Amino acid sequence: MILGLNLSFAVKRWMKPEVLAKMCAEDFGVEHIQFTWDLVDPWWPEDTRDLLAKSFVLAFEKEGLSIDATFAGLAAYSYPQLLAPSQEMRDISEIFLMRAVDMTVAMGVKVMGTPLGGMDYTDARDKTVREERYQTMIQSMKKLATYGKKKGLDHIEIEATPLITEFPHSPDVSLKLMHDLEGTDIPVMLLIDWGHALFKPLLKEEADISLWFEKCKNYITAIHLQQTDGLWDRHWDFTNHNGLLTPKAIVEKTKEAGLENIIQYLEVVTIFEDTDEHVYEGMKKSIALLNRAFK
């Protein structure tokens, strides 16, 4: 079992590289990190948010960690992206996702992880225009991938959500969206999260996490944690009393589905208006618990 840590919880919080990389090392004891685009944006003017980028990288690597990936935040979350309702705003979210491509490759990092984006409301009820926006979306991927061959990335991870509006939103949906992906010029696979894969409001009976491992597996690259109650997507940390996970769950249900060696990154995302303080004693608590699980 990997246990790997995403930056979000970092974000409006922890910005210095060398402080949040000797807070990893020394007081969290994580050896695998995901960069979030909170902390740079892609967006940025390219020379200065490479030097940003990298300052994160080099001070990860002197206090011995590796960062594995990068990876969307909320704030690249809040846009429509490749599912936006016109094909100006589509095409911005190409550009967007290759300058992320761009940024991901000048911090030698190899894996770009993202969601694809979401839909308008009438156009995710539309069957016909949902399809369109579906095959628009095939549609570049296959030139992102065949971009993020040319400038060196590995592959691309896509996240699974729990909206509607969204793919993949279901485990089916996921298998598809694979199946239709094959053959890209780097490999195009999955990224599931816990709590995103438990959300009975719209999954229902499929919000089972044995079910998503057993379907998707061959296409998994990655792992979001978090707790959750199944109820809406919390990201809570894992010393909150009121989640349906525990450490020891996790565990065997990783085993059984013979996926110990995929990393599984925490992620927290916490309120704005929580303390530093009380951030910072739950990660610490969250990251303990699940080291000695995973040990």
Contents of the next structure:
There are 2 protein chains.
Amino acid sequence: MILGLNLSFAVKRWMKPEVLAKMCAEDFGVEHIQFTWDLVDPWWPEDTRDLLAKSFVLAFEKEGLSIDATFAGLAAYSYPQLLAPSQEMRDISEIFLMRAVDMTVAMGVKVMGTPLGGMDYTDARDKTVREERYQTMIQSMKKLATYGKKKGLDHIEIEATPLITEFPHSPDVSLKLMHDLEGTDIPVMLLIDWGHALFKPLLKEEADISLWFEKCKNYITAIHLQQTDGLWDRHWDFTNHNGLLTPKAIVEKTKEAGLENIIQYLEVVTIFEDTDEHVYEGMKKSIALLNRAFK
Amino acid sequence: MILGLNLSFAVKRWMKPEVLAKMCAEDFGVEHIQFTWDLVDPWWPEDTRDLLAKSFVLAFEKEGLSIDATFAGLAAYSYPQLLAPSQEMRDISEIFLMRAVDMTVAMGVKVMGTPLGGMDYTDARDKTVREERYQTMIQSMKKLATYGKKKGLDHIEIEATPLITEFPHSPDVSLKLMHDLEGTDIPVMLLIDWGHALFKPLLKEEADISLWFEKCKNYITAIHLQQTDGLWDRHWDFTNHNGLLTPKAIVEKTKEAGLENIIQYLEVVTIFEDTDEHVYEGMKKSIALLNRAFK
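Could you switch over to the form predicted in complex with another copy of the chain, since the one displayed so far is the form predicted alone?
Whole complex next, starting from this chain.
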């Protein structure tokens, strides 16, 4: 079992690369880092953007930690991206994702991941339009894979999300998507998030991690870890006592599926007005709990 | 009393201008609209960005509704903006806010508003650095006001937020900020949010709207309305039964302060995985409740 850490917890709190890298290495004791675009926005002017992004890589390297991948954060997720209602907005999302490839490659990082976007109310409820949105998204992802290959990316990860207005939102849709994206210029793979996979209001009896793992395991290259109650997509740390998950169960289910070599990045999304001190304590305790179980 | 509506509730749900405008006019019966940058990102390539933004203005005009202002949303708030730890990041925030002025002016809208940003953990706890961040932010806002004047903006609104790592976070800091920004090329004014002003964990006995209104009333040009429990910055709609506020108390407190002519924009921030149907019902009921009380 391999524990990793997504840097979402640090957004607007620990933005100095050296301080953050030292915290991850010395206080938390993690080795694998997934960088978030909420720390450096792919839209920022490219020269400064890449310098800022590289300063994180250097600081983490100095502490002996590896930034394995960059990943979309809350800001990118606030827009409809590749499933937007208009061609103009979908074109803009393609530009955005190409900029994210550029930034990732400039960091010397080989993997980039993102959810695909969200549909407008009326589009999502029209079977024909849903299919159109799905097909144009597939074309965009093929283009993005071609662009990624040209730039030197290794593979792209798509995150499954718990909304009927987004693709992919279920084990079957995830599997279909992976099939439809076979043969892209670099592989497009799947990231499963425990909290999304266990979201009961949408998934009902499919809110079952064993089902997700069993169906999709050939395509899963990373996992997001969070504490959740299955009622909302909580992204709690593991000190929250209202959660469904235990570190022990996480290890058991992962091993049952034979996915123990897939890195599980703890992705805690904090409440902005929570205090830095409270966030830090929660992260430290959670990672200690998880590290013990994962050993 | 004047009720307005911030479009945050529509983000990733109702993104077609005509559908959204019709909903606001016919189903909700509001007249004053505050546009959110979460629908159109100031970072987007400017030609398409401005066309998309203008399509909202035209659709709302057709329904007889006025877009009074544009305002920062969740995506912009995910970055440290003018209080970032490095000069490079603060420069990028200046560029971003100038782009937001450009978009606002292209829409024919005269008012733009935003929170100012957030400080890094170490910066926020160092008295000298806090003062430096405050002073560079003041300089940036003066520049932004000059830019706004040149472009034809009428005034800029700064939102008070409930974090000790942000400016302004209290009635006194808000008042000081307003004094320090007197004499800018266009006025820089204050937006107060009920939920931020009543956030008890930070504000304690200052979590009192009458205190905020009394101290700041000469500078308040808009208000954000939300249901909240005072424990977190909830941005609930008014169907939530755990809230502190009643439409009646809102009207009373506002009138006591003599602020009944200031528009109060309902700003509901939805949980992404909540259903469109649930969000719609909550918005419709909330606005009906508020409209009755505000009449």
